[in-house]
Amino acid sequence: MNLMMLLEMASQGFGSRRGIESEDTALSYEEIFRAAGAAAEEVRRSGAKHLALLDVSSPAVPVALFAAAWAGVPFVPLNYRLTGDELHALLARIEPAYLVTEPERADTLRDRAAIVTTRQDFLAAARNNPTPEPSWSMDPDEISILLFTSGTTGTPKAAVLRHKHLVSYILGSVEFGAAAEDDAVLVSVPPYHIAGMASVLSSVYAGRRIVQLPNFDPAEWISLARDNAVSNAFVVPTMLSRIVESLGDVDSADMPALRALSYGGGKMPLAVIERAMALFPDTAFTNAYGLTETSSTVTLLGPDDHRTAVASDDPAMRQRLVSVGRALPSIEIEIRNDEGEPLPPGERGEIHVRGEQVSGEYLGRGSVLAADGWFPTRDGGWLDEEGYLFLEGRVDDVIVRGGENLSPGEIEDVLLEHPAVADAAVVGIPDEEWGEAVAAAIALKPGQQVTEAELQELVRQQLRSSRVPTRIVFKDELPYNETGKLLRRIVRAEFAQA
């Protein structure tokens, strides 16, 4: 089992298939196919351990992930926002390495690596070197990619996902050549998220061409998905609601070519879905949960399930809009409390997964499964009858007050429904009395106006008191990372030196 299958039966089954354009690039399946072996003999002859990527997302992505399970070494996609300082660091816990990277920085990196090439020259090479004959490990458990997690508490931990969690992945949940022909996914996620790393894998093996948007801009993703006539996209939430901003009060989106509009990595107001989903009356919209510790996936919530949900005068019904859906066959899911024991339907506690897709592993720590392989993922939540799934944050950031653990997401959910209200951040700050307390940061929508004291008694109607914030300050827009999750540590920072 290797990542390499899964090229191997894109290039026979579709070779002729355009794979992935991006600005003045195209190749087809048989295209990736040989420059990733070619690509992949160049890294077994520099004796390099890993094949690191700098980048943005460009054609080299996809060969560069299949060179390196050719060459049977991990693929590292490296996160170009970060300091040189930070840069520098994560390279030396990888050397040897052979690096690909942007131009500009290729001069200035070329001692932290044993191999360091520009993505143009890197891509030449590929294309016009010969391809040696296949030959690559079908051993699952070789490690497939390392990623790094942000490192927002620490050191960055390098996630470990082997060829088995990944393949498992993508056949559990993408048929085979299901792509038509003309079909496009539009990829604006960095290629250093898990989520650009399924788009790559699962476009590969569905057969559907690749169009890149390197840097995201709602103004450039409406007009590349208009000019490529794009079927299919993947978003997270922050970008979702500046492309629906940026749209306007028009009726329509204008992209009937747009048949699939997927998106995840954070929570989603109600407010932006609900327009979204009358902007793109005829897509099929579908919120994926997962980490990256779980090879991406792990729940869906489907289109008919939108639907159903956004038609409904049902409050419980309309409620599973903001739900992240149920989990895909291969998974189960628990909700634990602190003693680690399951919780029933409705009860607050920590989310645990379980398959033969989750890795729970980091690089020089181990792995974190229990031994009958459930995966405590730290983040917060509850489910329903039916098994929907509600996220409410990471179980870190949970409010204790007086010994009463408060849920910030909760509180959120409440101050979103004010209608004056855009976009809510609710945190704990120390408190003399009780420990913590609740306080809030509020982006309000343009135009819109309300007291601090009104969402005060809002929350106190609909809530018990004590998850009344205490404090609420008013902000443009709350921090956000690009890949969509909200950055609590900033505002509590915010709120302290306040």
The other form holds:
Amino acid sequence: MNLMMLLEMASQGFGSRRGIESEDTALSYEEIFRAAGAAAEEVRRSGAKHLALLDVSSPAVPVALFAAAWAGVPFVPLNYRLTGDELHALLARIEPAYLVTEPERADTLRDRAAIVTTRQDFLAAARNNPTPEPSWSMDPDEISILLFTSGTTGTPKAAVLRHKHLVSYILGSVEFGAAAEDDAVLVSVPPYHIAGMASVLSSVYAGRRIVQLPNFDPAEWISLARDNAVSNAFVVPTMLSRIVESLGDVDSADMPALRALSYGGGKMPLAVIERAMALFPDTAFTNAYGLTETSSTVTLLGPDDHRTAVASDDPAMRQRLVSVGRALPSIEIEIRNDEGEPLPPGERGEIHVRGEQVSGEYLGRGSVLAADGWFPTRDGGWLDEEGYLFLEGRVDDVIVRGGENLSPGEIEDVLLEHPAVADAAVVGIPDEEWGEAVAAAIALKPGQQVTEAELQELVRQQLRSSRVPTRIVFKDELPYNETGKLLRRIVRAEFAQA
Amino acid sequence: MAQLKPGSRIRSDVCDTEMMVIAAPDSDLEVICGGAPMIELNAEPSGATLADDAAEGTQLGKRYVNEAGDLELLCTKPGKGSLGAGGAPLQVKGAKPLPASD
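Go ahead and give the structure of the form predicted together with the partner chain, now that the form predicted on its own is out.
Okay, now the whole complex, with that chain kicking things off.
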């Protein structure tokens, strides 16, 4: 198995169809295939052991991804927001590397990688040089992509995704050539995010043209979607929130071509998804949950689930809107307690997943998969009677107060019900009496007011008194990273300083 | 031919067809394409020719399954032969498309 098999099939099946387009470049599937081969030849000749990309989305992304697969070296998309020592440390871990980067960076990184080339030079050479005879390893165990985790809790780990994981994910979730000739997907997540990688692979195998937005901006997203008659898009919750905000006080988003909008990568506030569904009445919404270590999506809340939940008066059905849906057919899910025993529906524990696409491996640290293939996600959650999964935040974020485990997500959900509250983050802070105490950082809606005591009373009424935040601070906004992950360690650090 | 292994690839002895094994039974099962047993991807064709009564062709990207449902093959390269196993033709598996998630 090799990712190249997916591109080769696309090139054979619909080679002349346009595969990707940006402001200044458009490539058909056959052209991506030929460019990947020519670039692979360059990489092989250089002797580099990794093909790294430190850049925003551009047509160089799919070319480099497949060139690495063809050449038999791991593809390493790096976070382009990193600078200085952080970046140099990552580059040192993948040397000797062939690095594709933006022109402004190329000179300063000249001595940090074996080969440094700009996106433009890389693409030009790939398109002009001859394509070698197809030949790539079919060893399913070779490393396909190394993705450095965001390192929100320490030194970044490099998640290892092998060809077998990614090919299994695509074959298990995408039907070959399923896209219509004029379908287009708008990709606004960066290449160093698993969703950015998955979107390239899914789109190529489905035959869906990729339109890229290198730096997310809600107004640009809207105009790009309209101008290109975009049919599909994936966004993280913060992006959808900003898109909805940017559309303002209108009745409809006026994007009739947009048939499907999927989202994932963080918790979607109920108010945002409800507003979005009202603004995009003809668009099918899908919530996808997955991790880097699981080669992207493992559960889906599909369009019908969304519609049924919104139309229902039954609170249990309506709650499905904040679920991440059910497991893909190729994935198994179990909720387990601290002793590793499976829990019945309704009970909270750690989410474990199993399937061919699940890697659970980090470079230099080996695999955290159990012998029978189960991967402990460190995400907390519970399943309802019909297998719908509800997320409860990271297990490591659980607050242990006087021996009782408290889930921040449960308390945040109650706080968010208050009409004045725009956003809430609950963390544990050191406490002499209880070990940990509950603290909450709150962002208010513009022009709204609420007292600490009112919020404490709200939590006391709906949950047990142990869940009532002993400290509450009000902030203009809460800290998120650029892909929409709440940075709890910053919230915690701010409480520690105060 | 040796037992089929998920992830491995086989080719037709008589046409261009290539298949990747998605699922296979534990027991030995001979897959036929164009009237002749399929061979390992790197094996040399025997020189056999396409049988007239097994020439309906294979389609790129389609999944082929047996009646029992324990054999599933993905067509990675199409050809002129038609597929069979255990004395019966393989059928194209109906697509149950999932919503696009990325």
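What you see is a predicted model; the values in this text were computed from it and never measured. Numbering follows the first chain given and starts at 1. Here, rigid core means the biggest group of C-alpha atoms that superpose within 1.5 Å across both forms.
Comparing the forms between these two forms, the C-alpha position of Gln449 differs by 2 angstroms or more, with the core used for superposition.
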